[in-house]
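This document opens with one chain alone, in C-alpha cells, the form predicted on its own.
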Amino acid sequence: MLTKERNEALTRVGPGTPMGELLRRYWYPVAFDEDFDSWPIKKVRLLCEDFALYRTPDGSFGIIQEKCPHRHASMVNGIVEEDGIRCGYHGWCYDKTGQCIDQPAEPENSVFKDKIKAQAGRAETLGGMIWAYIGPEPAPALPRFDVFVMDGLRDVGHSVLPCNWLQIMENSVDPHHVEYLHGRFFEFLGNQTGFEAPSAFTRAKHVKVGFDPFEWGIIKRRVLEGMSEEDDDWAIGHPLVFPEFMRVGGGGIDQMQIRVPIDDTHTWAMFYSVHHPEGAGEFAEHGPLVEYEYQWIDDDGNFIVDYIEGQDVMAWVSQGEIADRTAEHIGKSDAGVIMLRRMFKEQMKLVAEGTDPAVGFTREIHDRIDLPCEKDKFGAGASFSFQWINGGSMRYSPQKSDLLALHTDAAVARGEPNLDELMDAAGQ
C-alpha cells in the first residue's frame, strides 16, 4: 500500500504538482482532424487546464489558454486569423507563441502589448488527430509511433471515463487480469446469459510473466499454458509506452491504447486501431480515421461488461475517481505495477531536478518509431482478428462490417484452412 501523500503525488496532474510537471513534458491527442471541418476553434481540457485549440487558414494549429489575459473572456469564441487568434470581446490578438501582437483600442504607439503573453502550447497533426504539448520549451519531438503512421483501415473508439488516468495505466502492466477479467469472468457471463465468450481470451492461462524496462517504457511478456518462451507473447511481448499508451496487436490488427489525463478525475480513453491483415493487398496511404464512442454504461447506470474493453472500464472506474492505494494489498503478482510506480517516481525526480525525463521522451525527429509488439497473440492464429472485432470495442465501429469483410477476404487470399470453422467460432 502507499501513503496518502505518495498516492497524491502519483495521481494529481494539475500545474505545479510533481506528476503534473512530469506529464507536461509529453504530447497528448486532444481532438480529431474532423472536429474542425465546420468550425476552426474547439475547447479542450488537458491536465486540469482549459484551452482554445484552433486551426489557422493555412491548416496549421495553435493552442492557447481559454481565458483572454485582458478581461478573461473565452478565446473559444475568438476570431481565427493568419497570425493566430483574436479575442472576440475586445480584439486583442495573440500569435501561436501566446504573444499579444495587437490591441486595437490602445494608443497606436503603445508598447503595452509587448508585455502581455498568454499561456500557449504547441499543436500538431498526426494520425488523424490533433496533438498538444503544454509544457516548457524547448518542446520534445512529437513521437511518430508506428500505429499512427502505418497504412490500413483506421478507426478509434473513445470515451471520457470518470476516473484517474493512473489506474488505467496500471492495468497495462497487469497481465494476470486477462486470465480472470477476460477469461473466467467472461465464461461466467456467458454461462449466465447464453452468449459465447471469445475463446482466445478464455483459454489464456498464465504460466510466467515478465517486465523489462526500455527506452519507451516497459515491455510486458507472458507464457501461457501450452506455449513457450519461443512464442510471440514472451519472445516479443508488447509495451506500455510511457506515460500514456499501451501498444498491442495480433491477427493483422495493430492498436495503440491512449489514456489522456483530462484532469485528476477524468480520462479520455481511446483505442486507436489499424487493420492491415496479410493478404489484404494495398491500402490508400493514410486513409480517413473513423472515430466513434464505445459504450461502457447502460441506461440504468450498469457497466456493460459483455465485451473486452467494457470489462476493463468496469475495473478502472469501479476503483473510484482516484483509487485509494492506502488501502490496497499488493502481492508478488503486481510486479509490473510496482515497476511502473517506481518509474514514475524516478522520472518525477528528474524533472524536479531540472532535467528531461529519461523514458518516453525524445527531441529527435523520427519518420516512424517501430515498437516491439506480438503478432500472434495468445497463439490464437487467424481467428483472433474476428474475435477481437466482435468481442471488443470495435463492435461499436460504424465500419465494423467493412473490417470483418477485410479480414475475411485477406484470410481467403492467404488460403487459410477451415475458414468457415474459424469464422463460426469467432461469431461472424
Second form
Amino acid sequence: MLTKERNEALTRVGPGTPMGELLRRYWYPVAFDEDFDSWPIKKVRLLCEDFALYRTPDGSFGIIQEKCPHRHASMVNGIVEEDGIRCGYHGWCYDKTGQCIDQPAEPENSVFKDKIKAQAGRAETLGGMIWAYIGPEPAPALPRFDVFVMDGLRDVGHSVLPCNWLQIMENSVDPHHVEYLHGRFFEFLGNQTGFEAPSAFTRAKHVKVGFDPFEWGIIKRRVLEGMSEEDDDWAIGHPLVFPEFMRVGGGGIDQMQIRVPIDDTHTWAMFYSVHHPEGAGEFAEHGPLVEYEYQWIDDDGNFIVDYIEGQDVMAWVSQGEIADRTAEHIGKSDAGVIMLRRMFKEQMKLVAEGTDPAVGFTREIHDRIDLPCEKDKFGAGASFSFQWINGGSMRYSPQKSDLLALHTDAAVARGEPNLDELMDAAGQ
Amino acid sequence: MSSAPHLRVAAETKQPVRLTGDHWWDLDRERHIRDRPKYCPDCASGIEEEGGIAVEYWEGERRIFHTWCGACGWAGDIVRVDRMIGHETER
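With the form predicted on its own done, generate the form predicted in complex with its partner chain in the same format.
Below, the chain from earlier opens the complete complex, with every other chain and molecule after it.
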C-alpha cells in the first residue's frame, strides 16, 4: 500500500516531476533503423514530450522538440540538412544541439537566431534501433548491453500498451506470477479450450525467491521444486536492468525486454531477442533485425491470453492505466516489488540533490556490458527454445519458421538426444 | 434485500458511507494510510517530507511497513503491534 502522493511520485514521468527527472538521466530506444528507409524524419513521444527524430545525410541522427520555437509548426514536416533540420514553415534551421543557425526571412545582419535554442537531445544507433537521451548534459554513455551487440538472428516483437511503465517493471521482480499466470492459468486455459500449455511453465513451483541489488538493477533468483541453489535459476538468476529493462534467456535465446515510458499511461513494450543456439555455426556481424507488432487484444476487445507475453500484457494493462497502489494488499512474496520502489525513491533523491543516479547509469564507454543471466531456464534444457517460440510473442514473428529451423538444426548438430520427443513436447 | 458490500462495511464500523471514491475498500484504504510511519525511528525526520517511502505489506497477521528514510538513509521494517504475545522457551 502506498499513499496517493507516493503513487503519483512513482508513476508520473513528465518534465519537472521527480520520476520524470530521474528517467531523463537514461537512454531509451525510440525507433528502428528501418523506420528511416523511406523518410528521414519520424515523430516520437518520450516521457510525455513530443520530438522530431531525424537522420542526416551522413547517417547520424538528431532529435529536437516537435514544435518549432518560431510559431510552433511541427518539425516532423521539416527539411533535413547536412548538419541539422529546417522547419518546413519558414525555414528556421537548427543544428543537432538545437541552436538556431538560420532564419532566412530575417535581415541579413540579424543576431536574432543566436538567441533561439530549441530543446534537443542526443540520438545514437545501437542494435538496429535509434536511442534517444533527452536529459541534461553531459549525457551519460549509451550502455551497450550484451543482447544489443551479440551476433545471432535478431527478432523484436513490440506493441504500445495503454498503461504506466512502472507496473510492467514491477512485474519483473515478481517471480511468483510465473507459477500462476504462466503455469496454472495457462494450464486451465488449455484444458478449457483444448491445447497443451508449455510444460516448462506449468511445472514451475517456487521453493524460494531472492533479490540482490547490483550496479545495473536487481538480480532475481528462484529455486523451483526439484531444483537447488546450484541450478542456474538461483546461482545466476536474471536481472531487472534499471530503469526500463529485464534481461532473460535460455535455450540459446537471449532477450532484453524493454519498456519505454511514452507518457504516464502508455508504454512501448518490446521483446528484443537474439537467437544463437549452440551448434548453429557463425552469424553475420550486426545482421538484420526483424521487427513486428505482437497482438495482445482481439477484435472484441478481449485480451489474447493463450501465450506467455499476452498473459503478462493482460496482467499489466488490466491493473488500469496507472495502478492504484493506495488500494493494493501486498505480502511477503512481493519483496522484489518493495525493493524496486525503494530503489526508485533512492535514485530520485540522488537526482533531486544534483548528482548522477547510482544504478543503471554509466559515464564510462564500454564495448559490451555483459549481464548475469541463466542459460538453463527452469531446467527445461533444449526444449525451452521451442516452447518459447511457439508459446510466446515470437509466434507473431514473420521469421518464426526460420527461428524454429535454426534451433532444430542446432539441436541436430549438437547431437541432442531425444530430439523428436523435445519437438513433440514443444508442439512443433 | 441485502445491502451492497461497501454499505455493510460502513454499517459495521459506524462510519458514514463515503461516496467520493468508487471502491468498496475506501474505508480500509484510509485506515491503512493513517497507520503508516510518519517519522524516521533513527533521525526523526519526516519520512515523506524527505523523499523517503513506507510500503505496507502483510506477513500472516502482521502489517509491516518497509520504510526508507530519505534524510538519513535508515531502512527497515516497522511493524504495527496490537497484542504482545510471549513464548516461553523449553528448559
